[in-house]
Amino acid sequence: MRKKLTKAIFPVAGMGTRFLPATKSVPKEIMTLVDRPLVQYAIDEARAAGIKEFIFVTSRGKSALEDYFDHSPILEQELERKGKTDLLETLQDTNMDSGAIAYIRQHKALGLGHAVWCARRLIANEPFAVILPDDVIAAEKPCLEQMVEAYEETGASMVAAMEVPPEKTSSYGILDVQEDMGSIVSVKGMVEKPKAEDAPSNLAVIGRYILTPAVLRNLNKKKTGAGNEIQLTDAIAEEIGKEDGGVYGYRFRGQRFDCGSKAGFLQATVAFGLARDDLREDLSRYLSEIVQIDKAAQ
């Protein structure tokens, strides 16, 4: 019987240098997208997919991230005293039950594969998800929940994939497709950041993975790849073609925002703001005014 997916790893050890000076004192993962930190979107997505155990791979300077998920009794009491029940419910949704969340330190930045490997003892011999909070996905059904449904069909390692323009393939890991079955594709290869003319497809891997324990065993070899780092992509690629596993790509339904870049973060802010009933009217009016001013200036 296939084991149910209940564990997820969140690699959050990066220094967020693209967002300096803000990230000098604030971990990038708790920078706010509208009124919730990036990591809250990732946690909500994991919960919707049935994840019960949350493993954060952190580094020095991330204590604010740990505090965010803790209870805040004084603040909760104050909101209750003032009758602000909506805010109280919102606050309580950010709390994590005792024992549900664990923090592992990655002492050296040796790559995404190494970050995942750091959590190996908490994963043991079970399937697990990996969620990169930088990738925020707006979807009617959360991306990881979509993937869990597909994983129940395949039982093999799976990566989220989206089509990108050919000129953008050099920024992503690209899938070499063996068989295209619509939402699910079987994979015969993975190429890291190929030039447009060398790319086997335009299906790019983004920050959602469902992986089998075999991938952790591959990471145990500590093989270095691109950038002299331990690459998660390489460990996944070792499973391609195996009779008892294989690798699949999943075309998720939704819009992905790269919140690891300033432009992507701003685009996500606008998109999520416009999706809010309490913000849409004012924000739409402001954006229309900006466009009109820009046109007049031209």
Given for the second form:
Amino acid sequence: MRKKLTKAIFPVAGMGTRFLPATKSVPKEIMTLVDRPLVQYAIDEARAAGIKEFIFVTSRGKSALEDYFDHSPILEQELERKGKTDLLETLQDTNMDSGAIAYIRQHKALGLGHAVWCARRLIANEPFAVILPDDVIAAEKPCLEQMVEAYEETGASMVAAMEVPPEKTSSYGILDVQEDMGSIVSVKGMVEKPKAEDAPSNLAVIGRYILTPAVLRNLNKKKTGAGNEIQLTDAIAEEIGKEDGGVYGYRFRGQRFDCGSKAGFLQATVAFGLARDDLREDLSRYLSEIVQIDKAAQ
Ligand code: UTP
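Output the structure of the form predicted in complex with uridine 5'-triphosphate (UTP); the preceding block shows the form predicted alone.
Following is the full complex, with the preceding chain placed first.
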């Protein structure tokens, strides 16, 4: 019988240079969209997909991230004493069970593939998810949950995919599609950051993966790829066409925000703000006011 997916790796060892100087002291994953750090969105999505073991691959300077997942008894007592039950619930929702969360260090930022490989002993011989917290996805059914359902059909490695305009293919890994079955596509190749004219499709890989242990074995070879980094995409691509392997893309339903970039982060802040009952009215009024002022100034 196929093993159930219960483990997820969160690679957060990158330096987050696009957010300097903030990331000098604040890990990117702790930066907040409205009132929740990026990493909380990632954890919530993983929980909804049935993940029970949360493995963070961290690096120097990420202790704020570990502290975030600690329980805060003094704060909880204080909120209880003051009768602030809503806030208490919000806080308690972020608590993780003891032993459910593990931290592994990536000692050198050798690439995303290397970060995932650092967690190999905790994964052993099981399928696992990889979630990049800076890709935030707003969806009615959380993206990883959608992928778990699709994975139950295919049993093979699967990457989240979304359509991008031709001028953007050079920012992503792009799928070479063998068969398009709607939500699921089978993959015959993956091309890293092709120019529009060389792109085999407009389906880009984004930061959600369900991978078989074979991908970890491929990472054991520690082959360097683009940018002299150990690329996760290369290790996944090795599975393409294998009889007991194969790779699928999954067109998820939802909107993805690239919170690793400033523009994406700002867009997500507006979108998540507008989605909140307590903020929508003020925020949309403010937005229409500044749009009018901007138009008048032009
Ligand atoms: P990015 O390419 O966004 O790099 O990594 P970064 O360091 O986070 O940000 P910039 O580009 O300097 O602003 C994509 C994901 O892979 C992780 C990052 O933490 C992020 O979640 N990663 C990348 C690692 O964990 N280790 C690495 O060696 C490289």
